[in-house]
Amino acid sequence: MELTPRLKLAADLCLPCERIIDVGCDHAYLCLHLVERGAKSAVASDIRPGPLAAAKEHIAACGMSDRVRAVLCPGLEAFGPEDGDTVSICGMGGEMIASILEAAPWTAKGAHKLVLQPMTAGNKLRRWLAANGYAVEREALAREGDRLYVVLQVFGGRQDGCGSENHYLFTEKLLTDPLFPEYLEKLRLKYEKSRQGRASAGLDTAEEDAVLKRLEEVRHGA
């Protein structure tokens, strides 16, 4: 099973695993491609119908029904701790990925990888993640085209600061990955714009100002 790079980096984040339930599996390649790599079984979960058919569709022309089967149901509201050993929901916004966490607490007690790949928002899910007391074990990127993405490794019952001391931009563990200084780059020019627009509005740009010095700080290994 070939994958983009986005989820190739999910994947590897999720190995080794046993049972995965992957959140939001539109065609339920990253289960597929789990089984696969060693994975006993793997549940492809999704809200909507439509992406769910597509993913039966797709199990069943793999010959892998039985050891992958499609769940429909919102976020993790179907599972239970027993259900498998890894998590994963990729493709979410940060919020809405804290919102499924949140609304499954067992994810919080320790036993359990959780590997999660924010589209936008990662600094409000950093933020969520070490007020609630999940630790990132592992974090890294990929490159699809010109967009960087970045994927967690996750565990609850640890506490670490998830990145504080970089407004919850990145954690330490990301400091070593080759597209690192290219991340900072696209992160310092967000920042920069958003900085702009607030002080053509006569806005408060404390955060903004904050958050471009401590790039900075970074770019120069401070």
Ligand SMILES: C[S@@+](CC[C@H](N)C(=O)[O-])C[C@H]1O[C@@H](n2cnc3c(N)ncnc32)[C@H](O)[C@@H]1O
The other form holds:
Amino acid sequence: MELTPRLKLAADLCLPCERIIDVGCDHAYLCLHLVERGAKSAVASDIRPGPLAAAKEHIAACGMSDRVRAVLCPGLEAFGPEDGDTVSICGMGGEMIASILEAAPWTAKGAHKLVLQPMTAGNKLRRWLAANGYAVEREALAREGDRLYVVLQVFGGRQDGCGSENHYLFTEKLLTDPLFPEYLEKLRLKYEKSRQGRASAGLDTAEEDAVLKRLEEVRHGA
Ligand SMILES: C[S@@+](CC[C@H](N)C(=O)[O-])C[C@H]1O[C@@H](n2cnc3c(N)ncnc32)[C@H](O)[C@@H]1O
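Could the form predicted in complex with the ligand be given as well, to go with the form predicted on its own?
Once more the chain from above appears, this time first in line as the rest of the complex follows.
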């Protein structure tokens, strides 16, 4: 099962794992790939019947129905801590990922590896994780075309030791990623655009100014 760079990075941050629950599985690509790479079993779950039907078909076509189970449910509602050692939630907004974890407090106990790939609002997700006892263990970037995607490997039950100002934009673990300079520039452009929009609407730009200042310091190695 060949994956795109984004999902391949998510798979790399899941491994090693024995039993994976993939929330929002779509075609079950990630589950199938992980089982091929050594996971004993996987649960591919999705909130919508369409993607789940596609997942079931795909699992059967790969001859993996005995090892990859498809479950229709919102978030982690159908699962408990005993159902897996690893949980992945990829390709959703950061706020949705946080709300799925919030509804499953067992993910905060530290017994599970969580692999999270926010498409948007990564800063809000990081803030929520730090405030709720989850720590980012690893963080890395993948590129697909012009887009960069961030993937976080997270554990509950730990205090995140990183209290730096830029913590919510990226953790220290990302600083050595080969794609980090490019990511920094994308963040700068995003916050610059936001600052200009707010300034022309007569709104306060203090947050954008602080972020832009910090990005500039990071760029110069401060
Ligand atoms: C953009 S796709 C991402 C698919 C795959 N995880 C990936 O990263 O390529 C988002 C999937 O998440 C599912 N989804 C959205 N909200 C969900 C929720 N609360 N619980 C479970 N699945 C959800 C959607 O139905 C859709 O199949």
